[in-house]
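Shown next as C-alpha cells: one chain only, the form predicted on its own.
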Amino acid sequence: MSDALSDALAAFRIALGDDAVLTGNALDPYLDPFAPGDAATHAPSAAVLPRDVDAVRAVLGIANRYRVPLWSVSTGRNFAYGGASPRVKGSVVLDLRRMNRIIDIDQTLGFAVVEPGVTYYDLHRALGTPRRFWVDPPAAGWGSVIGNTLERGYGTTPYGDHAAHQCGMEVVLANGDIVRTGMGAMSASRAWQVFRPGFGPSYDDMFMQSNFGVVTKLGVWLMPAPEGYMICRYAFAHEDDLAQIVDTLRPLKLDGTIQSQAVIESAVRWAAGVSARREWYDGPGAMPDDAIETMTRKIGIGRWNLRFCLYGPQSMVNARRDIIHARFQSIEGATLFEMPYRNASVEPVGGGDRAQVGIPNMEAFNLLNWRGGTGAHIDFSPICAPLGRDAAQQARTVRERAAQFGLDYYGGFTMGTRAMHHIFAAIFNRDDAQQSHAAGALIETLMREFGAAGFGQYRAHLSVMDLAASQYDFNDHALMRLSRTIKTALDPNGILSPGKQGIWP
C-alpha cells in the first residue's frame, strides 16, 4: 500500500468513522461477480460509505489532497457490466448505499425525490396501497433508482425509459461544490421536479454515464396507475419472422397503440427463465436448431416471443388489442396469448409480467441457472433502429458469432418509440475457465464487428468501455475531446471514476 493511500484511509476513518471504511476481505462484495476472467483485474483497494452530502464532500476533499482515485456506485448492482468494481485497479469505491432516504413522494403531481441507496423495492413499498402511482422497475428490482437511471436503464411500462422520466438532480462536483440542476437552482423553487430545463443550459444529461460529479439526489416521475391493464404475448413460429415482427410493431409503437415498451425475446431467452439447458441439450457447443425446436414445442413458446401490456379502461384496452391483433394476423403462425383484463389493483402472477404493472421482482436472475455451475453473464448492448432488416442482421450476426464461441443466443429487443435496445447475454459457467474466456472474447469480437457496421453500444462492461467509446469517432473523436475538456475543467486531479465510459483525466 502506498503512503498516499495509507494516509488517505486514515483521513477517511477520521471523517467517516471506522465502520465506514472497508479493506481486506470486506472488499469481496466489490469484486465483479460475473467477471469473464480474473475478477482481481478490477479489484479496489478500499471502500468508503458516507451517510450524507457533507460526508461525500469530506471524501472528495481527502481524495483530492492525496490524489486517490474514487469509483462511485449507488449500490453497485450493475451486474453483467462490472458490478461495483472500479475501472482502475486499486481505486477506492465511493459506495453511496447508506444514503438511502426517500426525500419526497408527491401523490398529486406524481414524482419522487430519492438518494442513491434507494432501491426500486424501497420506492415501490413507500408508494403504499392502493397505489395511485407506479414505479417502473428494471429487470432486477434490487438495484438503485439513481444508479439505473444514470446508466440510462430500461423497464417495460410506458415510463420504461428511465432517463427520460428523470427531473432534477443534486450533484456534488469533484471540488466539493453542490449544484442543483434545472429549477432546483432556485433556492426557493416550487417546480424542481416538474420542469427539467430551468433557465439557461440544461445539465442533467451531462451527469448520466459520466464521471463529472456525484449525484446525491434525483427526481423521478411516476406513472399514474391506470384503471386496468391487459398483458399480451405473441409467439411466432419461425426464426426468420423477426424482420416482419419489427416492421409490424414499429407503427403500433409510433402512434401509441402499444403504450408499454415492447419486448421481443428469443426462444432461449424465454426458456432460460423457466428451465435449464440440460433439459434440452447437454452436448458441446451452442444448442443445435433441432434441440431449440423441440424445446419451443414442449414449453409452448415461439422462436420469437413478443410481450407488451395495454392500459386504461376496458373498452379502450379491447379496442387497442383488436387493432394489434389485426396487424399481426399477417404473420403466418403467429399465436396470441391474451391474459384477462384486470383492475389495476390486481397483481399478475408471473415475475416478468409483474414488472409491466410496476412491481419489482428478481425473476431475471433465473437465467443464471441456464448453463449450470456458478452462473454468470456479460452483456452486449447495441442500439438498433426499429427496422426489420437491421434487427434481423444484428440477431443473425450475434447468433453466428456466439455459436463460434460455443455459446447460445440469449437475446432480444426492447422497442421504445424510435429505437430498440438489443440485449444479448453471454451466459457462462464461471467454474469453467474455457466458457469464461469465451464469453469475454465473444463480447469484444461482437463490439468490433458491430462498430465497423455502424452499430454503437449504449452500455458496456468495464473491460471494454474504452473500446466502446473509441467507436464514437466522428471528426477524429470530437465527442471524446469535448468530454475530456469538461473532465479537466471539473476534475483537474482526475479523482472521480477515471476511465468510466472511456473518459480519462
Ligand SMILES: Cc1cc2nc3c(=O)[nH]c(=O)nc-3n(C[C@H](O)[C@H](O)[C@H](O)COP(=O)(O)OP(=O)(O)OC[C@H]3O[C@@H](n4cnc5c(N)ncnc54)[C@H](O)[C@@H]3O)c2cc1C
Second form
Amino acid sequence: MSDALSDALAAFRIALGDDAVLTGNALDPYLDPFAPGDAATHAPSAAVLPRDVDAVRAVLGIANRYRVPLWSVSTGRNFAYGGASPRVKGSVVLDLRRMNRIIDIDQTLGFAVVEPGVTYYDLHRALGTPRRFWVDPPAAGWGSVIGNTLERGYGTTPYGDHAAHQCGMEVVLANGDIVRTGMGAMSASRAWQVFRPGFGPSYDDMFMQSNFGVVTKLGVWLMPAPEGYMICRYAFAHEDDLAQIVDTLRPLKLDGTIQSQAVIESAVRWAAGVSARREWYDGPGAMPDDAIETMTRKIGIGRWNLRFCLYGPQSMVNARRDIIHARFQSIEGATLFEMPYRNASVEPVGGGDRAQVGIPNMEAFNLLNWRGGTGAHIDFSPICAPLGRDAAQQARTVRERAAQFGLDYYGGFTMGTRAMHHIFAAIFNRDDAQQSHAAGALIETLMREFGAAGFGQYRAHLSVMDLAASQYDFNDHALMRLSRTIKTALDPNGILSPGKQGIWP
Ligand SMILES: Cc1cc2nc3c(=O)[nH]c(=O)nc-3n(C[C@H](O)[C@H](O)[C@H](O)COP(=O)(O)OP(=O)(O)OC[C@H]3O[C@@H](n4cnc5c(N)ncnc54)[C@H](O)[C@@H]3O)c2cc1C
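Show the other one: the form predicted in complex with the ligand, since we just had the form predicted on its own.
Next comes the full complex, this chain leading.
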C-alpha cells in the first residue's frame, strides 16, 4: 500500500469513524460477482461509507489532499455491468448505502426525494397500502433508485425510462461544493420536483453516466395508480417474425395505445425464467434450433414473446386491447394470452408481471440457473431504432456470434416511445473458466461489430467501457473532448470515478 493511500485511510477513519472504512476481506462484496475474467482486475483498495453530506465532503477533501481515486456507488448492485467494482484497480469505493433516508413523498404531486441508499423495495414499502402511486422497479428490484437512474436504467411501466422521470438533484462536486439543480437552485424553491429545467442551463443529465459529481439527493416522479390493469402477452411462432412484430408495435407505442414499455423476448430468455437449460439440451455449444423448437412447444411459448400492460378504467383498457389485437392478428401464428382485467389493488404472481404493476421483485435472478454451476451474466446493450429491419439485423448478428462462442441467444428488446434497448445477456457458469472467457470475448467482439455498423451502446460493463465510449467518434471524438474539458474544470485532481464511461482525468 502506498504512503498516500495509508495516510488517506487514516484520515478517513478520523473523519468517519473506524466502522466506516473497510479493507481486507471486508472488501469481498465489492468484487464483481459476474466478472467474465479475473475479478481482481477491478479490485478496490478500500471502501468508505459516509452517513451524510458533510461526511461525503470530508471524504472528497481527503481524496483531493492525497490524490486517491474514489468510485461512487449508491448500493453497488450494478450486476452485469461491474457490480460495485471500480474501473481503476485500487480505487476507494465511496459507498453511499448508509445515506438511506426517504426525504419526502408527495402524494398530491406524485414524487419522492431520496438519498442514494434508498432501494426500490424501500420506496415501494414507504408508499403504503393502498398504493396511490407506484414506483417503476427494474427487473432486479434490490438496487437503488439513484444508482439505477444515474445509469439510465429501465423498468417496464409507463415510467420505465428512469432518467426521464428524474426531477431535481443535489450534487456534491469534487471540490466539496453542494449544487442543487433546476428549481432547487432557489433556496426557498417550492417547485424543485415538478420542473426540471429551472432557469438557465440545465445540468441534471451531466451527472448521469458520468464522473462529474456525487449525487446525494434525487427527486423521482411516481406513477399514479390506475383504476385497474390488464397484462397481455403474445407468442409468435417463427424466428423471422421479429421484423413484423417491431413494425406492428412501433405505431402503437408512438401514439400511446400501449402505455407500458413493450418487451419482446426470445424463447431462451423466456425459458430461462422458468427452467434450466439441461432440461432441453445438455450438449456442447449453443442450443441447437430443434432443441429450441421443442422447448417452446413444451413450455407453451413463442420463438418471440411480447408482453405489455394496459392501464386505466376497464372500458378504456378493453378498447386499447381490441385495437392492438386487430393489428397483431395479421402476423400468422400469433397467439394472444390475456390476463383478466384486474383492480389495481390485486397483485399478479409472476415477477415480470409484478414489475409491470410497480412491485419490486427478484425473479429475474432465475436466469442465473440457466447454464448450471455458479451462474453469471455480462450484458451487451445496443440501442436499436424501432425498425423491423434493424431489430432483425441485430438479433441475427448476436445470435450467430453467440453461437460461435458457444453461448445461447438470451436476448430481447424493450420498446419505449422512440427507441429500443436490445439487451443480450451472455449467461455463463463462472466455475467454467473457458465459458467465462468466452462471454467476455463475445461482448467485445459484438461491440466492435455493432460499432462499425452504427449501433452504439447505452451502457457497458467496466471491461468494455472505453471501447463503448470510443465508438462515439463524430468530429474526432468531439463529445469526449467536451467531457474531458468539463472533467478537468470540475475535478482537476481526477479523484472522482476515473475511467467512468471512458472519461479519464
Ligand atoms: C438479473 C438482473 C436483472 C437486471 N435487470 C435490470 C433491469 O431491468 N433494468 C436495469 O436498468 N438494470 C438491470 N440490472 C442491472 C443492475 O442490477 C441494476 O441496474 C441495479 O439497479 C443497479 O444497482 P445499484 O442501484 O446498486 O447501482 P450502483 O451500483 O449503486 O450504481 C451504478 C453506477 O451509477 C453510478 N452512481 C451510483 N450512485 C451514484 C451517486 N450517488 N453519484 C454518482 N454516481 C453514482 C456509478 O457509476 C455506479 O457504478 C439487472 C441485473 C441483473 C443481475
